[in-house]
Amino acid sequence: MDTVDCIIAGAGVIGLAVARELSRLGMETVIIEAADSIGTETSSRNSEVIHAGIYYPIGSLKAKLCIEGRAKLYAYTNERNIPHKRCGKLIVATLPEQVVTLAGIIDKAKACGVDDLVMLSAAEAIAMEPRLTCQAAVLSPSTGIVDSHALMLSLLGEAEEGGAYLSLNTEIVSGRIDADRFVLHTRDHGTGSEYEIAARHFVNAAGLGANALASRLEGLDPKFVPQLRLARGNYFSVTGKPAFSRLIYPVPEPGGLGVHLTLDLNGGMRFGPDVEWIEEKDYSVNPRRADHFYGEIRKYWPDLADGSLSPTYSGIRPKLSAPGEAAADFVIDGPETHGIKNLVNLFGLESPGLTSSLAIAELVAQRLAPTYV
């Protein structure tokens, strides 16, 4: 049986960032993806916004490393010329009552350490974009799009420039703690072959998979494992030109945050995601939820044509919140947690989980392997 340094579950964009940041420490690494190619869940199927982190708790995970991750993915970008734009944003009140609630986002925003929004009259932001409608906005200059997938290829390169090892179509069936090193059970899809394979260390990065994959791993007990719930948010979009040069974000709803504008980097427009309670992964778009979408739109965009949003596609929020509890923080568990050595546990990584991905590689390297960093 083989045994290697580092096993990482999961090639999103997570695993790979931690793959890259644990090769860069020389640690002989094996990524092990259950799908036939890389980040084909959560870090495909979103928005592909690079957020400023503004929305998040006071002191929490996302708020911290969405901050550090934006500055860390800014600089990653211009460096390996992988295509993204700082466009930014701008968050509307489409109703009086809520221009309070844009001055809470200020405040709470710039107490995590964002200083550069700008509260805007309705006049300020439809001379920016004309073809608002709004009562006041704020503007978020930091916030931009990329490029997920050259993203994701450009991390994996790095990772095996460095030694790492990628292997698709292969699933952990199942695992055990083993003195002190972790035996992996694993499947390959393609062949039904089964093999046991050894590591050091394991970073269970498996994003909709990870709290299942945890629950298979004897020697960890049942209570460092939350309760996955599933949220799809679902995408339609508008052919044509563009009818906007930022994004364009309502006032922050229950579960998520809006239907809003995003623009790819050709400029064409996405509207998503919505926020709906599933109880099993299923992609589907239900064109019928355009009718939600219409009316939504129209409240910071009238001049939406009826008939003009197509189904585009949809994803997965890997929650561990229940409909109508406040949003759960990342969860990063390492041995200071669940007690045991050189394990690390990610649960709930959703949104601004690829933002943050390259911090939370670092934070994952110390709680891994603090005699690597």
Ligand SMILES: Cc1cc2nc3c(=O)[nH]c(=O)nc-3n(C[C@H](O)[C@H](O)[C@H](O)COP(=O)(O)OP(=O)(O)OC[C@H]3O[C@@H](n4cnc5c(N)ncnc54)[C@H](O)[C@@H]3O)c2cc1C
Given for the second form:
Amino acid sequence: MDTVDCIIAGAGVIGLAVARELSRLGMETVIIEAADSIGTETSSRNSEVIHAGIYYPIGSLKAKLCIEGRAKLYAYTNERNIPHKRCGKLIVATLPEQVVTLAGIIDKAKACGVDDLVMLSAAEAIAMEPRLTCQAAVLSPSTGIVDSHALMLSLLGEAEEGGAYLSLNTEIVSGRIDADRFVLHTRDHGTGSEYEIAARHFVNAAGLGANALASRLEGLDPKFVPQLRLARGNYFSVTGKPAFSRLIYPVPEPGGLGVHLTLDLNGGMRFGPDVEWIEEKDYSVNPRRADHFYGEIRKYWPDLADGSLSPTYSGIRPKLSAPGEAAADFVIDGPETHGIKNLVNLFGLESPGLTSSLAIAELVAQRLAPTYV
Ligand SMILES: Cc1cc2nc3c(=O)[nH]c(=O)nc-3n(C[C@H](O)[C@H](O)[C@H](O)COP(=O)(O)OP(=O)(O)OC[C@H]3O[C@@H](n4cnc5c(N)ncnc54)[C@H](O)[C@@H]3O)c2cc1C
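Now that you have shown the form predicted on its own, what about the form predicted together with the named molecule?
So here's everything in the complex, that chain up top.
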């Protein structure tokens, strides 16, 4: 049986960022991906927003890694010519009683290290975005958008230059800890054949599959595998000339950031994601959810025409909290938590995981192999 230095489960943005980081540190990595290409799950079903780090609890991994990751991502996208735009965003209060919430958002963001937010009067915000209706707004100048596929291709390219190998169509079904190595049982989705591969280090970056995979890792105490809950976020798009040049967000709602407007790099407008708790992985978008979108969007864009929203796609948040509970933090568990040397499990990597990806990769490298870093 082959034994490699490190196996990474999952070729989403996190697995690829980790592969790049470990390759840079001289580790031989094999990325094992169940799908037939990279980034087909959450990493390509999101808003592609480079978040500033505004909403997360003080001291949380989400706050820390988002702010660090944002700086690293802008530097990386500039250096590697990855399409992105620091377009900025407005968080808008549409009711008088929400204005105080905006002030709270600014204070909390400042405490987390985001100190460039600007409170705008309604007139100032409307001068920037003439189609907008609001009572007041907060401008976040460092929010942006990125081409997530170009980012993933770049990460993969660098990882491969550093000696990483990508195995597609291959699912890691289960594993066991055998002395000082991980023996992983895999299934080839093309041929149906099964084989074992061993590694001295193992990173479980399987996204929506990470909890199930960890629970099938013999030797890992189940108490270190949190329960996964699924919250689908549906998107609807509007064709035609963009009405806005910045991202427009309402004040946050429980479980998500509210039905917001994001722009793609061509200026195309899409709205979402909403929050729909589901039992099974299913990416279909119910067109009837548009009814709710019209009402929410017209609070800040009253000109939205009837019949203009088309269902586009959805993504599924790998939640670690139940409906109504406070949002859980990222879980990035290394030996300091579960006691197993050379193993890192990543759970609950919902937003802002894309923004944080390069910072997460550094943290994984530290937890995995402090001697390398
Ligand atoms: C609706 C929505 C909107 C979002 N918007 C933003 C945003 O604007 N900005 C931001 O910063 N973040 C955003 N995020 C979060 C961001 O998209 C995720 O944090 C990030 O994509 C997670 O990447 P990942 O690599 O962990 O997961 P994934 O991209 O899901 O990758 C995991 C991979 O593992 C593979 N896999 C699973 N099980 C196995 C197995 N057993 N064996 C082998 N392979 C396996 C899967 O096929 C998959 O390719 C959003 C998320 C959602 C759901």
